Every structure is written in C-alpha cells, then in structure tokens.
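Take a look at this single chain, the form predicted on its own, given in structure tokens.
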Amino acid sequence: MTGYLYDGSFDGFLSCVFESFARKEQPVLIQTFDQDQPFLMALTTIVTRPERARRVENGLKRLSNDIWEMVRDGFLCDCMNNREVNLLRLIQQLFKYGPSAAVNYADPVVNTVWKALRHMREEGHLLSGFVRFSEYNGVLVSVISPKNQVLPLLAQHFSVRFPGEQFMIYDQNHKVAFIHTAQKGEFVEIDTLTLPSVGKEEAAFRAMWREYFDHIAIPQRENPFCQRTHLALRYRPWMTEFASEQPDGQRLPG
C-alpha cells in the first residue's frame, strides 16, 4: 500500500495528483505533515511544485471550468472523509472518462464529493447571512468558526458587497484571516487573534441591536426548536444578538 505526505496546501494536493499519475500509483492515504502517521505504512513525502500543480489545473480546466470548480471547492470540504483520496479518485475518473464522470451519481466517489460540496456550499451560504461585523479603529472585523473552509466563498461575497470598505473575516477554526482594503484582498495565516477595545459608538450600536432583537420577540410564540432548525447553535457565539459581550482586549478562544 502507498501513502503520501504533503504540506496541506491546494498546490501541494495537486502536486500529489501529478505524482500519482507520473508514478502510476494509487495511494490509499494522503495526509498532511501534522497528522498522526499510520504505524504500519511508510508514507512518501511529496514536495509542493507549483509548476506541476498548474499542469493538473490546466488539464482540469480543459475539461471544463465547472469541473475545475468542483475539484477546487471540493478541497474546501473538511467534512469529507478521506478528502484527498476521494478527490484524487474523482480526478482519475474525469481524465479517463471525461466531464460526464462528474455527474455519475451512482458512483460512490462522485456521490461522496457532491454531498460534501452541498454541505460546504450551504454552510457558506448560511454564513453570508449570519456574519456580524464590529468596528475596531475604523476596520470592520468578523470572527467565524466554520466546519469547512468557507472563507474563500465569504471573501468573494463580501468583497463584492463592500468593495470600498476595510474589513477582516477571521476563521478561528482554520487559523486564517481574509483582509480586504480598497486596493486588494489577501489571506493571512493567524494563530490567535486579540481584538482591541471597542469604541463607544460600536458599544452603543451593539446595545441598540440587542435591545431591538429583544423587543421584536413575542414571548407567547417562542419556539426554541424552530429557532435551532433555522439558526443552528454553532453559528450563534459570534452573532451580536446572541453573544455575551466580550471583555475589551480579550483573546478569542481557539
């Protein structure tokens, strides 16, 4: 049995795909350096080579842009078990049978990838409405903790919505932030985030928003089960109307 070790980046994964074709190998495991290695399997380290990653990318784009987006977004699906191996098997089928392989839902690999994509994209769609920004020294900041790597989807959404604003969305689960200015947007790895004290105006806005949220509620019609159905508990800690006030300068958990 063959297994690969890589750095966890998308280019690193595409380099693994290139190597599997070049070596005519079928790795049964592809994992990152920080994961626990199996005791009875020697893993081959795959060095990330952007030029090889681009060759795989161009090959997928020649099939169609939809195929490329399926693979690219599939890599964001942390909810998918054996994510890298499933995506590799999908790519092998796509290169062998063409774009039609992507809609062969009876195939276990294709079915697994599509289910994961649906879960990831739904999470991104929900967060585009649940994200709450607070102002810190003229910069809008939001903190999220998603199961999947939905930050690229949110970055695209809010860059279009707030093109002239300075804002940051921090994914504390994956330790990555998207920082947007009027000139550019970029992703930055951040292990921990300590927010500064909020100003009086921001504190007042938070208080008014909570007061509005409390006053529009109808106690006689309260339905916690229905609320959890439409707004899962895991989205609430960073929503202003549900979160307890963070002490000024407190380091965020995670």
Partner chain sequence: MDTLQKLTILADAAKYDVACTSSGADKTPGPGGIGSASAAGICHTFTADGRCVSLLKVLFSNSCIHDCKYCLSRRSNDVPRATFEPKELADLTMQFYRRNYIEGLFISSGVLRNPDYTCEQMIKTLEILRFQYRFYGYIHAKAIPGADPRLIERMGMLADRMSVNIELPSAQSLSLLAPDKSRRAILAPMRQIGDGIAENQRDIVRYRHAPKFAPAGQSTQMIVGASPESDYQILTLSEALYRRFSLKRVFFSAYIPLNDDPALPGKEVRPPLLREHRLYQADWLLRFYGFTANEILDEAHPFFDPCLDPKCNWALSHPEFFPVEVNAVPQEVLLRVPGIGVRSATRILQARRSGALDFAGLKKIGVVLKRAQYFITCRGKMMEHLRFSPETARQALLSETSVSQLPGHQPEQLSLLTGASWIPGNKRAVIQEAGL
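Can I have the other form now, the form predicted in complex with its partner chain, not the form predicted on its own?
No partners, no molecules, just the chain.
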C-alpha cells in the first residue's frame, strides 16, 4: 500500500497524478502535510512541479474541455470524501477508456465525483443569487460561508456581471477573498475581516429590501417547509432579509 503527501495545491495534486503514472503506483491515500498521518503506513512526499502538472492538464484537455473542467472543478469539492484518490481513479479511467468514461454515471468512481460536482455547482449557483453586497464608500462587500470552494465560480459570475464595480467576496470558511476592481481581479488570503458600520444610505436600502421581502409573500399561501427546501437555513445569516431572525442578532457585516 502506498500513499502520497502533497502541499494541497491543485498543481501539487496534478503532480501526484503524474507521479502515480510514472511509478505505476495505485496510492490508496493522498493527503496534505498538515493532516494527521495514518499509523503504520509510509507516505511518499510528492514535490509540486508545475511543468508536470501542465502535462497532465494538457492530456486531459486533449480528451475534451468538459473533462478538464470536471477534474478542475472536482478539486474544489470539499464535500467529496477521499477527494484526491477519487479524482485520481477518475483520471486513470479517462485515460484508459477515453472521454466516454466520464458519462458512465453508474460507475462508482464517476458517480462519486459527479455527485460531488453537482453539489458544488449547485451551491455555487445558489450563492450567485444569495450573495448580498453592502456598500462601503463605493466598494461592495459580501461575506459567505460555503461548504465547497465555490469562490472561483462566484468570482467568474460577478466579474462578468459587474465589470465596472469595485467589489469583494469573502469566503469565511476557507479564509479567502476575491477582490475585483475595474482593472483586475485577484484572490487574497485573509484571516479575519472587520468591517466598519454601515452608512445611512446603505441602511436605508437594507430596510427597503426587508420591507419588500415581507410584503411580496402571500399570507394565504404560507409554507415555511417549502421555503426551507429551497433556501437552507445555513445561507440565511448573511442574507439581509433574514438578519433580524438570527438568534445572535445581526451577523451581517457592519
């Protein structure tokens, strides 16, 4: 039994993939340096080599662009158990059987990756609606706490939508922020974020949105179960219209 240790980056993971092909090994475990190591198992440390990562990337892109995106986005799925090993198995199958292996949804490996991907993309899609910005001196700021690393998806969505705006989305769970200005967009690691209290104008728009939200519901059709199905409670602490319902008072930034 072999296992790999790597630095947790995507290029690092692709280097592991390269290494497993080069050594003809079937690792049962791929984990990062900071995770607890298993007892009685020697792990090989894999050094991140970008040029090797590019070779794996090009190989996958040759199969098809969708397949490359499947692997790339699969790496963002924190919800997937044994993420690296499952993705490695998927890549092995893809190189062995060709691109059609990616749609063999009944296969256990493809199924695991595909379900995780669906979960991650769904979370990203929902958050593209549930993100709430607050304005601080012309800069729009928003905080989220997603299960998966959906920030790249959101960054893409909002960069297209608000090309001229300065905005920031902070992922509190992964301690990463995406900062966008009219010239460029970049990802920055931030440990804690403290925001000033909101201005008068911002407070007025929040109040208007809350009022609108309360008035647009039809009381005769009330159905909190249906509401919870579509909009899980875990999204609500960051949403303007639910702020007053939160037990610990207002958790909105500012």
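Between two forms, the rigid core is defined as the largest C-alpha subset superposing within 1.5 Å. These numbers were taken from a predicted model, which means no experiment stands behind them. Numbering follows the first chain given and starts at 1.
- When the rigid core is held fixed, the Cα atom of F187 travels less than 2 angstroms between the two forms.
- Here R210 exhibits a Cα shift of 2.6 Å between the two forms, evaluated on the superposed rigid core.
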